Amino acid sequence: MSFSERVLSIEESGIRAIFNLVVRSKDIINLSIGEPDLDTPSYIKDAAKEALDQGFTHYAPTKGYPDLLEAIAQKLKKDNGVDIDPEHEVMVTVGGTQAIFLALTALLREGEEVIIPSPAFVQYFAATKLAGGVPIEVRLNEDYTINPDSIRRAITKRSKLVILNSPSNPTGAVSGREKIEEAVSVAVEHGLMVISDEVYEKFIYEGQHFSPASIPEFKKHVLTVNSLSKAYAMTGWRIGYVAAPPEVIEQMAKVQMYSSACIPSFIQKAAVKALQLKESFFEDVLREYKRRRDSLCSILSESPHLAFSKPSGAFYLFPRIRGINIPSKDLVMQMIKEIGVAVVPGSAFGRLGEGCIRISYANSIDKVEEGARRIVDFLEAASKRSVG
């Protein structure tokens, strides 16, 4: 049998790859998966429970509810200072993850290149050739940083997206204003399309957040995609939003037509009253979450096999491993069988990312520590035998 070239193009996602592989397993203590373990909070179920008692389990507008784009409108103008038209300049989509990838199908053409700074979410490389794109990757800065430069050198005559990630998957980097802000004005000096993938601007620990859109200039060459996985501890229940320009939104809500309709109706509900939540919920969870990378960098910090700076935002870590030459796939396949602990090989976040591994810290603190003291030794052990 015969398949599509873009889809034999493509490998398993990394990520999901361990996460299968571990999911089954309560021996094993998986800091792989970037999901928080806290519950999603009481007020969203009950507003999702409430919808199904009014009957929203019937088709729902392409786009989005009215009331959820209004929302999401209202959102974007207090949180990121980005002002859309709710009627045509945003929609909801399946994560934050199908917003990207009705992008990339909405606005590229056969052949045609996204410079993707690396390393970076594994969707970035796979939906970029599933759109029938070519990804070129490019160095982000020592500390992970967005490289303006980098961007530069890379722009060719194929070229028609960058993608932007702050704070980043899979590194945790927070990447100031000043950075995006020119990284975004060399995109739009050569005409091309920025997608600002800003998941995770809740969960900055020193630093603060900027959107791009949120200057006028730059606002027609943006596309900010966001969710409510990752804040609102809402991974399963798979919604995002994008705000673009309303052409390019009317093209990506035609793929969205075709391909999953739309975002089922008491989702939608429950998305309206989550976007109401105050920020004192943020808080709390934000100073959890800071515990957890706090202990965690202290513990990884006595193994002179990890190279790292503390992460400012995000709830990830990607050490450089040091003085141990085994690629990270087979170094983290070893992790899970001899000491039960698993996290995802840098491997999996594109070429530059080999060396490094990827530990989540969307765990309990108890789980966190025990697996970063668990890799400590086993780093040393394996050193041990590497040079042996």
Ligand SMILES: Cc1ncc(COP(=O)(O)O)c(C=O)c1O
Second form
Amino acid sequence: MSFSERVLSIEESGIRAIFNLVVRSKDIINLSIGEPDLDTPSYIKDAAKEALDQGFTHYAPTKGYPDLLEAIAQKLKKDNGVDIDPEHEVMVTVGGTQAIFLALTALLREGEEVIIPSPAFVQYFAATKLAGGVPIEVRLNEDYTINPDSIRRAITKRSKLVILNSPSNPTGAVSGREKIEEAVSVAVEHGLMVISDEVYEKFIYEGQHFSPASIPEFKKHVLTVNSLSKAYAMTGWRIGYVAAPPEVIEQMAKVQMYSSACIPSFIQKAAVKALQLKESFFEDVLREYKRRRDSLCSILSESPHLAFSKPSGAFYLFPRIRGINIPSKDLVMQMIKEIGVAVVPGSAFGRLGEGCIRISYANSIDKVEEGARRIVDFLEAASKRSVG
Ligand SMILES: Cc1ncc(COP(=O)(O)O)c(C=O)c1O
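For comparison with the form predicted alone, provide the form predicted together with this ligand.
In what comes next, the whole complex appears, and the chain from above leads the way.
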């Protein structure tokens, strides 16, 4: 049987591959997960149940219910300083994942290039290829923040888009206003569009989040992608959104119409409630994640085989492996087999991720600490094997 060349050009996500391997094993300490281990607040679950009882079980408008679009517009104004018209400049999507997919599908012409500071979220590469584009990986700085110069150097006649992600998956880096502003200026100067993936905006331990669409001159060049998945522990609900210029939303809505028609109606109603949660909700969550991060970093810093600086955001650490010359994929497989700890190989996040592993601390502090101790011991033994 023959298949689409675009589909054949992509592989299963390296994260999913690990997930599928460990999902059935209760004994594994799973530090590969990219989702909060906390449960969705009951206040949000109750809103969904209520919506079901009220009959929100039918098709919804393609771009989303007006009250949700209005709630998103208010959130963007309050939290991000981004001013949008809820009727024309925003739409609801199946998580941030679909927002990125729709954006690339709507914007890319065959062979156009998407500049991706890497290591980066796996979907950027695959979704670019599925949309007929060509992903171009460019280097981040040593500390994993965005490097505007490497973006500038990668620009060609075929460049169309730049994808920025701060806080970042897989590195946890928070790039900060100055670097993001400079990177967007470079893109705008060359007539490129920017996707600003802000799904981890609530997970910042030091520094501040910056949304480039808050700068009026940038607004018509920037698509702001966000999601309820990480912020509200709602990964399984599959709801996110994108704010973009009206003509971009119009084209994306067509793709939405013919791919999933709309986002489930009762979930949209629960999302309205979620967006009303007070900031204090995030403060408690953040305190807990910071505790885990600090503990993980403190244990792993004992290993001479890991090089990293403490990340300021998201819930990942992306250390470089030192003195063990095995591809990250093989190292991770050995780790799962020998010490029962699952992490993700750096190579899953692009060519520039090789030589690193991604450790998620979205797990209980006991598991994070135990997993970290086992990793330190494992690397010591593996380094001896690698030399011997
Ligand atoms: C950087 C980044 N962007 C977007 C997403 C998409 O998340 P969702 O589709 O659950 O909103 C993820 C999920 O892991 C992510 O890490």
